[in-house]
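Just one chain follows, in the form predicted alone, and it is written as structure tokens.
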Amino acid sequence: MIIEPRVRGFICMTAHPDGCAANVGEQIAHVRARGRIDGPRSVLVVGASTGYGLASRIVAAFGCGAKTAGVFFERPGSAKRTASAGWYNSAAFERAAADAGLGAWSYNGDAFADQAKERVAGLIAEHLDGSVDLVVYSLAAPRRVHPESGETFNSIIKPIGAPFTGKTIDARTGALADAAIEPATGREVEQTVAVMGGDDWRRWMEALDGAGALAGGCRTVAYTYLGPEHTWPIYRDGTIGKAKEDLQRTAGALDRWLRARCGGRALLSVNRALVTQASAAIPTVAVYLAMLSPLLRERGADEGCIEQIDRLFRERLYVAGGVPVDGAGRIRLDDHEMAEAAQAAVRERWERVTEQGYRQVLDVDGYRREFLRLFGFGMPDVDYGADVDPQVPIPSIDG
């Protein structure tokens, strides 16, 4: 099959196995070039197949030498259809881990379900020496079926209290487009919190503890975002923001519980805005990203997922003297993004985003390149005209 990108809305419907493997290989090479990290030995990543979760698994394995278990819900390929990018990423990761002599096992299924927690606890017992000393929670999902009530919740990206109007970027054409969104209802806020808040993170930790799968001193980290005022109406002050507030409360409660239970820690890491499958769906954020990346490149401070998570492990989570946090107890990796000089430049350029001159202010081509790389397209040294097999096995799942 000759595989080309087919973009619909904010998602690419196809993915390229060789391109995804090349992307994973680049991330592994970055971590290896930075040297060894004195970090965890046995790691579970919930939401391990793309973005920050994938980067976390790569850093744990190739930086720390840890055995890893990854949880995700991805689509395998068939003779007529490509797999999802996350499937190809995970297949490439497991192959590279095997070549390096690193233990890696994966579970593909609904992470919200109790069955997933039970199966993964069994996997940890069998393959990861019985317990994990780091749990990374990096799940991004559009819906959740509650394991007790059976109720289905759907997350939605909406403002609260007033309609939102703003600009976004069409990932297929690069055109600047208008976005208008009506405010969320109270029920929609509740549903978004149920999917994207902290309840499932808490359930994972309690299930692992009940199975005896948490090592003494185990740490857990989840990822969040704050961002500048330009994104607040649709992000911090919207439905997503309410979910992130719940995640913050959960982090505090889990931290107190883990400290008492096993001398561990639960932390939130505030990461910088990046082009991911999740962020591409948020109006205004796409415009902000196309503006932010070139500004940070000018300052030598641009980072992707792998650079962020490599810095998290080396300079925050596993440093002598304890984990450095802000006044709210959060790890801050958004320091380059939120530096006053960078945000002053954003404010100045934001006023110049018009239909006629937006390409002079925004790196639209760069944004589109980063978007397509998420699905394995645009990688150097990959022959996109070659006939490739879309059916790629994940060794620990397909045998």
Second form
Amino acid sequence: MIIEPRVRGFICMTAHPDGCAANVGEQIAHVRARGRIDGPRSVLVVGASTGYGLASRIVAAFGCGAKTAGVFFERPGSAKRTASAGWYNSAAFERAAADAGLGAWSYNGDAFADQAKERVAGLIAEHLDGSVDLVVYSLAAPRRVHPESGETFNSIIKPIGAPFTGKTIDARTGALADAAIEPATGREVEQTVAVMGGDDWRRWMEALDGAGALAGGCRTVAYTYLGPEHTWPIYRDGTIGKAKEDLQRTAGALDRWLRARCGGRALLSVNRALVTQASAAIPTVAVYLAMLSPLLRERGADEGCIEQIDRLFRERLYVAGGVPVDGAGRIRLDDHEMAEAAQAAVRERWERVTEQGYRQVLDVDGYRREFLRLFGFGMPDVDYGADVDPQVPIPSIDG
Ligand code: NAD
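Okay, that is the form predicted alone; can I get the form predicted together with ligand NAD now?
Full complex below, order starting with the chain above.
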């Protein structure tokens, strides 16, 4: 099959196996070049196939030499249809891990289900020396079926209290488009909190503890975002912001529990805004990202998921003298993004996001390149004219 990008809205329907493998290879090379991290030995990543979770699995394995278990919900390929990007990423990750002699096992299925937690606890018992010393929780999901009630909750990105109007970028054409979103109902806020809040993180930790799968001193980390004022109506003050407040409360409760239970820690890391499949779905964030990346590049401070997570392990989570946190107890990796000089430039450029002037302040082509790379397109040294097999096995799943 000759595989080309097919973009619909904020998602690409196809993915390229060789391009995804090249992307994973670049991330591994970055971590290796930075040298060894004295970190965890046995790591579970929930949401391990794309974005921040994939980077976490790569840093754990290739930076720390850890055995990893990865949980994700991805589509395998068929004779007629490509797999999802996360499937190809995970296949490439496992191949590279095997070549490096690093144990890696994956579970593809709904992380919200009790069955996933039981199966993964079994996998840890069998392959990861019985317990993990780090759990990374990096899910970004559109819906959750509650394991007890069977009720389906949908996560929705909406403002609260007032309608939102702003600009967004059409990922297919690169054109500036208007976005208008009505405020969420109370029920929509509750549903988004049920999906993206802390309840499932807590259930994972309790299930692993119940199965005896948490090592002494085990740490867990989840990811959040704060961002500047321009994004608040749709992010921090919106439905997703309410879910992230819940995640923060969960981090506090889990931290107290883990400290007492096994001398462990639960932490929230505030990461920078980046183009991922999850963030591409949020209006305005596309505009902000197309502005932020060139601006940080000018300052020599632009980072992708792998640079962020490498820094998380190397300079935050595993440093002598304890984890450095802000006044609210959070790890900060958004320091370059939120630096006053960078945000002053954002404020100035934001005024110029108009129909006439937007291409001067937004790197729309760069944004689209980043977006397509998520699906394995536009990677150097990949022959996109070649006939490739869309069916690629993940060794620990397909044997
Ligand atoms: P992403 O879309 O790249 O990754 C989501 C992961 O979740 C994938 O591995 C996917 O397979 C998995 N997943 C989704 N539904 C699942 C399910 N039901 N069962 C099992 N796995 C499932 O997202 P991302 O941007 O890397 O986000 C990860 C976390 O980082 C989120 O909490 C997000 O809020 C946070 N974060 C993102 C940004 C950003 O700008 N992208 C910034 C700060 C924090």
